[in-house]
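One chain follows as structure tokens, the form predicted alone.
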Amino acid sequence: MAVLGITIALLVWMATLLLISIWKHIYSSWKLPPGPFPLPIIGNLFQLDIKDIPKSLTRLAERFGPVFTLYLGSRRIVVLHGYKAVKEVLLDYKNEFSGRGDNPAFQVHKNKGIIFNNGPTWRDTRRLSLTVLRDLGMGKRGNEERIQREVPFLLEALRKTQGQPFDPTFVIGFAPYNVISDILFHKHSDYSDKTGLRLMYLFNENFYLLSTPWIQLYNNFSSCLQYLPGSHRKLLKNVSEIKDYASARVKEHQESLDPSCPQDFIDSLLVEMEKGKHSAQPVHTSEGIAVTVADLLFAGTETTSTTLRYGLLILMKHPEVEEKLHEEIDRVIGPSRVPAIKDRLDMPYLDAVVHEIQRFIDLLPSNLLHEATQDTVFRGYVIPKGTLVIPTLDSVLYDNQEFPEPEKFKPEHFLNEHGKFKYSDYFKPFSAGKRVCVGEGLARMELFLFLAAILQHFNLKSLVDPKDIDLSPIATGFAKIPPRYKFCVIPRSQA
């Protein structure tokens, strides 16, 4: 009888829990966008393929429309799918949805820095960072010169492979790493530098881990999963190690700072910190500066490195595209001059290829999480303050009206009938609005100049037949991670 009583009590408890959940859902969501009905505790987890959440969101959009609601655990999420909805929420409602959704994997960055800051300092931190980066040449001639100075080091590292197979991950990665390092702390490293290689290993591993199914679960159910073993422990440790490195650089700069003559990004932020240190609530602290530096170092290295690495694999899959690029580079730049941004006007095909690489790889398919900063009426729905918002970038980059056959790599997506470069407002790999990537100008410049320089001097040689190259990402989550591969670069003068 005791067992029967316990069983009945459990059933009553479960039924009560279900009824409460149903009531709370109906009460709280009657003005929300439509969406699948969530289960207690887990929400809509069973409606998602945890190995490819972006594809799951596309399927749900086909069912519920361009604006829909889902739940992951207790986290309420409104998803925007398609160009009109995404543009509307990022630009027309840029203030109302400018918050940053919590990312438990970056808990040590919480409410500090630029990328994951949702605290009271994020606007001032972002504004000052953008001002300093512009003063240091972001998007201007200063950064072009930095990239051009790095080109010979990249080419020399590629020559040292002597035409033998190699993994491009860290060879290619060192170029953007050195560029952002020069901006942040006026430092240039040899391509065999152990510290630089360690940092790039951490960046690369984190980018992959963030895109695995386990971390997708962890970021939405961290209160339960944080106590379990798993790759989240490795990720958290890596994030802390990168932050510790940035903190050490900030401390060094504090000891050598000359306020009258700041040398780099860290110096400039330290000067501002000194100006405001006597205020009741200082906006800039040494820890906040360290997190900002860690944010920029990670984003400024890994996203550009991954895009270049993915781009080279795509070109080996499409040798006819590489051949056209060689022809254009030879005609416009020649065999020896360092590529310049002004060349872009005379190189529409390379410009189109760079854009198509970014569109095709769809690096951050679901964008970074936004958050509603206030109760907002959007398209007749009421989206409460604190609701997480996903403005999906893949739904814009893969729009089949703007980009016919979007699943195919076609530089013609960005060329008009006369072979001239064609701009598309659907090109939003860096997002848009208040939270647009602060390094967009630098990244676009690096991709054009580094790719031009590599193809100016080398032919790409795949180890397998082009038709056998698989471009499918090995993980899709926070990012789309390209497959690991080896290839050869053959000096063109000896090809």
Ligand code: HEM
The other form holds:
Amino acid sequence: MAVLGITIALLVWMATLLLISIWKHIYSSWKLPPGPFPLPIIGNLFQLDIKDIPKSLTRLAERFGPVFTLYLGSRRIVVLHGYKAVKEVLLDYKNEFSGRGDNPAFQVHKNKGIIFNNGPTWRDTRRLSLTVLRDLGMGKRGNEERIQREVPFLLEALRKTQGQPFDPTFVIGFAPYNVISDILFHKHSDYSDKTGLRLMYLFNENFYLLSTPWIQLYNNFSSCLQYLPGSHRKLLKNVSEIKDYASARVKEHQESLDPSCPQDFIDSLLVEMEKGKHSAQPVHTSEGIAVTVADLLFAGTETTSTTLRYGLLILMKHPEVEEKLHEEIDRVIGPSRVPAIKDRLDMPYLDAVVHEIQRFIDLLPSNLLHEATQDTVFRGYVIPKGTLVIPTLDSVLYDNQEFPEPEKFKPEHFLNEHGKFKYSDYFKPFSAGKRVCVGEGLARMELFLFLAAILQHFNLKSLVDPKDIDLSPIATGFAKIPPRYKFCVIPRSQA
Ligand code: HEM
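Complement to the form predicted alone: the form predicted in complex with protoporphyrin IX containing FE:
In what comes next, the whole complex appears, and the chain from above leads the way.
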């Protein structure tokens, strides 16, 4: 009898829970964009393939249209799919959707720095960082020279492999790492430097972990999953280690600061901190500066490094593209001059290849999470403040009208019938609007100059037949992670 009573009570309890959830859902969502019906507690988890959430979002867009609502745990998410909707949200509603959605893996960055800052200091931190980066050469000759100074070190490290197979992850990664280290710390490291290698290992591992199915679950159900063992613990530990490294550099700079002569990014931010330290609510604190530095170091290294690594693999799969690049480089730059940004004008093919690599690899397919900063009426729907917003980038980069056969790697996507470079407004790997990538200019310069320099001096040699190279990412989540591979670089003078 007692068992029957408990069973009935449980059933009644569950039915009540379900009814309350249905009622709450209908009440709170009657003006929200359409979407699949969520279950209590888990929401729409079963409608998503956690191994490839971006693909699931594309499927849901086919069912519900370019603007739809999803629930994951207690998180309400509005997804934008396709050029029009994404651009509208990012550019026409730039303030309304400029908040940053919470990323539990980056708890120690929360509301500090730039990337994961959804608090009142984001705007000033971003603005000041951009000003300082610009003063240090962002978008001007300063960065071009910085990258050009790095080129001989990269080439030397590649020569040292002596035509033997090697994993490019850290050799290639050191080039963007040194460029951003120079900006942030006025520091250059040897390619065998232990600290540099350790940091790059952490960035690389984090980028991978952030894209695994477990972390997709963790980020949406962290309030329960945080108590379990799992790779989220490793991720959180790595994030803290990177932040501790940045904090130590900030402390060092504080001790040696000469306010009349700031040497690098950290010095310049410390000078601003000193100026504002007597205000009631100082915007810049040493912890905030450390998080900003950690943000720029991670974002400034891993994104460019992964793009270059993925790009080289793609070129090995398409030797005919590599051949055309050698021809253009030899014709425009020649065998010894260091590539320059002005060469871009005379090198439409390399320019198109760099664009196509970024389009094809679709590095951050679901962008970074945005958040509605206020109740907003969008296309007749009411999107409440605090709703998470995903302006998907893959839906723009893989638009099949703009880029016919988007699944194929075709530099022709960015070339006109005369072989000249063709601009596309659908090229949005850096997003757009108020949160647009802070390092876009730097990253684009690095990709062009480093790729030009590598191909000017080396032929790429795959260890397997090009047709057996599989370009599919090994993990898709936060980012698309390229397969691990080894290859050889053969000096062209010996080829
Ligand atoms: C291939 C290279 C890169 C790609 C594809 C890329 C892409 C992106 C994307 C999609 C976002 C999110 C924009 C949004 O929320 O709407 C972003 C944000 C950001 N990126 Fe990059 N990025 C790259 C390189 C860099 C570099 C080199 C730096 C640093 C110098 C950098 C620093 C940042 C920062 C600080 C943010 C946060 C902006 C904010 O929240 O206000 N990125 N990036």
